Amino acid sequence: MELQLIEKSDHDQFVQNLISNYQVEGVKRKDGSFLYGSIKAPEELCLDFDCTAIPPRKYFLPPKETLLQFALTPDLEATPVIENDPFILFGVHPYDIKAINQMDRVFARGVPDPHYLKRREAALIIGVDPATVAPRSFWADMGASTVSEGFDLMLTDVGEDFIVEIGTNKGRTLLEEYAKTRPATRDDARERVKIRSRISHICKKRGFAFPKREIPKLLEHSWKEPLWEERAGKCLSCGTCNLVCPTCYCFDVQDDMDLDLAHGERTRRWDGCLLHDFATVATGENFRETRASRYRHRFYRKGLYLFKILDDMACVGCGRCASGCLPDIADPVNLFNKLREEEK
């Protein structure tokens, strides 16, 4: 692990140098919320946020994207559309980087998805350790306080300086070409550990009442629990919990024809298992027609089905689903703790 130090007085110049040479996307304040967007000036970039409203997955799996363009005449022809313009994603918290790492595995397994993977390859990720904790976050309980991979640079605010961990050679090149740095000392490294431990301790005040690795086993015995019907009775089927989740990746694909009926494009859009028509098939049957079945499926997918693939929960504890749910039934902490309590 290599640590460098950037004085805060030099940080804005570092950001400006990146803006001058790259497309830079980062966290911005807007109407009391924090959102990812294009950074045109250093003062737009916010690094002391608690949690963004929408995760950064939109940069790798856009809400809507064109997969290919096709022509039916004179001969059938299909041309893939793959975006791979380089960009910097500045200010990603460790839990969101963990989510990206999980999605990297998902989209690389089986038949690799070139659209996701090319965007991911084109991205340079500059992470930042959280300085504050969002009210519904529990990332410390999910092993997402820190990450050891998935970033090119990782910043930690230690007062008048940023300690920068170099994660890749691409990250090292960014520092060498665009930043004024000096090697971090052992005291700096110890201060980084103290700051990380302090913020993680604050986050740990909210979490599961039992080890998270017991959740798959808990779900295996909870299929018929009345809690699913009880909670789902309040569900609006709005899909907000799907849309704000950094590890949800389901999508719908459709072909859109031009008015000439000779040309068109294939697109995909975000979809979500809480939406009524998500499990509807061509003949009209809906395999999860009730709200309770859809509500239960979301938690089983996060805590059991994907656990078998990732050897970890497909939840990083960001708390966005809990914050965005109007009837307040999407919070994994409340749900799993209640299931465990009723199991006893």
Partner chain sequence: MNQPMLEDSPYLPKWAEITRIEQLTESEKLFEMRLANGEPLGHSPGQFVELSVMGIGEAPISVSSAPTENDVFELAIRRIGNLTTAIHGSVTGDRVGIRGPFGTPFPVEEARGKDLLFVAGGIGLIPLRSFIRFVLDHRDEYGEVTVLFGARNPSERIFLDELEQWEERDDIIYLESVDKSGPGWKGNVGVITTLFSQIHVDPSRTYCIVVGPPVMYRFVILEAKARGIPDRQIFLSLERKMKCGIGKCGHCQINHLYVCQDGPVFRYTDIFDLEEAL
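Could you present the same protein in the form predicted in complex with its partner chain, rather than the form predicted on its own shown above?
Left out here are the partners and the other molecules; the chain alone remains.
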């Protein structure tokens, strides 16, 4: 592992250099929350956020994107739209990087999806260790305190300086060209370990009352628990939990015609399994008609179905679903702990 050090007084210049040479997207403070957006000046970039309202997945799987452009000529014409404009995503917490790593696998496995993968390839990711913990986060318990891949650079605030871990050659080049650095000492490295463990410790205050590796097994026999029905009774079917989830990637595809009615676009947009018509087919048959079935599906998908496919749960512990859910029924910690209790 290669560690460098950027003095905080040099950091703004680093960011400014990146802005001068790249499209830079990063975390900004807005009305008391943190949101990803375009960074036009170093002072806009916030690195001491606890958790952004929306995960960074929108940079790879936008809320709405064009897959094809077509023309309704007699022979029909269609061209794929594959975006690969380079950009820097600055300020991604390890748990969100873990989610991106997982999504990379999803879009690469089987038939690869170039619309996602090309955008992903074009991105440079500069991660940052959390300096504070959001009230509903539990990433430490999900094994997402640190990641070993998925970033080009990873920053840790150690007071006077940022320690930078170099994740890729692209990251090294970025640092060499645009930052004033010096090699980190063994003491610096130790300091980073200490800081990481301190913050991880704070995050561990929230978590499961049992080992999280037992969640898939717990779900194997929780299908008929009355808890699904009870909790889902309050569900608004609003899909906020899907919207804010860094590992949710379900999408819908539809055609949008131009006003000339001769050209159009095939677009995809985010969909959510909590929404009423998610599993409805043209005959009107809805394979998940009840709120309880949709509510349960989400937890099963996160904790069991995708686990069977990816050998990893599709939850990184960001806690966005918990803080975004108006009736407060989406919190995985609360739900799985309760299921476990009922089991006994």
